[in-house]
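Take a look at this one chain, the form predicted alone, written out in structure tokens.
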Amino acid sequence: MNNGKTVVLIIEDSPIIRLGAIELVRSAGYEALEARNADEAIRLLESRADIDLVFTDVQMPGNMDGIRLSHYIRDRWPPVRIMLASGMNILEESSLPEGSRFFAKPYSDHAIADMMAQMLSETTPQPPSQPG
């Protein structure tokens, strides 16, 4: 149970950046969960049904980078909103799942908080329709 708060999962391998993102999310009034890589994030997503938004780094150790993880999340948990950030890559929107947003690091905390609020107020994304 999430005590009525919106839940944001932060996936970041750098402890300092992760702590900053957690503080940002909590300051915006959301509950923050944390994972160091895609494997930890997937375990959290499988164990909780209340994660509303994922904010993930692109480059991280493990089996999946943030781009691959974001597509996995879109396919498996379509209602979850997705934000990505990277200090190394500027991504084309076409490489990201539909409805996700990208921020280059260093990012503005204000811009991240505003985008989280905007994305969380939008209608829940729907899975792509299957050809019939």
Second form
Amino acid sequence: MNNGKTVVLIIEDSPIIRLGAIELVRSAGYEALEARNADEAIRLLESRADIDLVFTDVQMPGNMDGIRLSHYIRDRWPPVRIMLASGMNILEESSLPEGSRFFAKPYSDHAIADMMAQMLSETTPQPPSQPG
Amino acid sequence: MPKPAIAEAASTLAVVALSNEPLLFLSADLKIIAASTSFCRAFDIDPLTIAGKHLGALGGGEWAMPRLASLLNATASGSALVEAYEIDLKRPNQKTRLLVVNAQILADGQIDNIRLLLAITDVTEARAEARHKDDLVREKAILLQEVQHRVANSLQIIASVLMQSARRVQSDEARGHLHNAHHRVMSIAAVQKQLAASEGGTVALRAYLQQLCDSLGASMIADKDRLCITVAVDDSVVEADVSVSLGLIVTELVINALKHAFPDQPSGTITIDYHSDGSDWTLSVRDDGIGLPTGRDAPKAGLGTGIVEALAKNLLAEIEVSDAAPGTSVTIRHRADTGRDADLAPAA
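Next, report the structure of the form predicted together with the partner chain; the form predicted alone has already been given.
Once more the chain from above appears, this time first in line as the rest of the complex follows.
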């Protein structure tokens, strides 16, 4: 299905923040995909079946913000882990899909990478080829 | 003049006529016995045309409101009480007025001598003003949220650029500086977040310093089993600008301890302590690391030291660096009765 690498989809409209997120994902050893808004993200999710985690901004131009997008992903691709980040630090946790994690901006790269590792280890079915 | 069943006392009529609040004095069948001059003025009614007229025939018939009439009838029969009843007064070519009506039954026991006193207040402007104020408050809150959102996004951009630069540079020293700059940005962000949530321009220090240290720990401590930061703060609440200075001092001292105190130690703790008594307060940042190098190994004062000194001076506080055996303790102490304070007007 994939080349064995964990795939993380980053959705962020600010190019500089997106670039930073891509580098953070790559330094953590994952493959990074990028989208500028929800429509692009959905197209990517529809076109490939190997996305393990999405890391999305909340305020974005386009038809869906990150919260609506995260619910859409939870409904259509339930195994995909969801992380959100926003400059709005007062955000109702209850408005997010169950199991998703929220970070206020500016986030620390370490905190994001740690949480990605934790979420990916929590519910990933162990691949048989994984060395013991 | 139509003949009233019973003559009204002249004093009653005078009280009604002279009332500052628009008043109508009605018989039980809603005929006007008297109206205050203020009523006639406020609602453009010719005072000479009113006596004996039915309420519904006043002016251009704008007072012929079925709901008002039925409520007044009910009041006259004693089955209802009109208290602060709101009605819209509609007149051709005029803005609709919002009125608050109070009706009072005046009965002296005789069934044929029931009178109604109607007090009418025009609240159109007052309501519009209240609504306008609400709108302004809401707008201001939205604007403030928007500003905070933008500040957070800008800080994220700066943090991203610094991290990307740090990944690219070859020199360890340059990378260290970029990481420090990143930690400072994160600490400013924690400060800003706390200020945004603070009300009345004051900040509760315990939650604030805890959040600050969580943020510093998350970005600087790679192995969380090895190093930890503990925060022991009393219930002190300080002015926002004081909290900013204290937060920056803690940031610098914690960065310094994380960088220098535990080069090879298997574990270490940094303790932040703040307590106050009246306007006296003490902030200390202590580590249980290797302690201060002396003599030739003593490091020259860096940027962090300069920042801490400047901020402490600004807060009229003294800095004391001491051996914590093991480790180092830096104490920032403010005494209200020190001589330097005499130069300043008291804050309260």
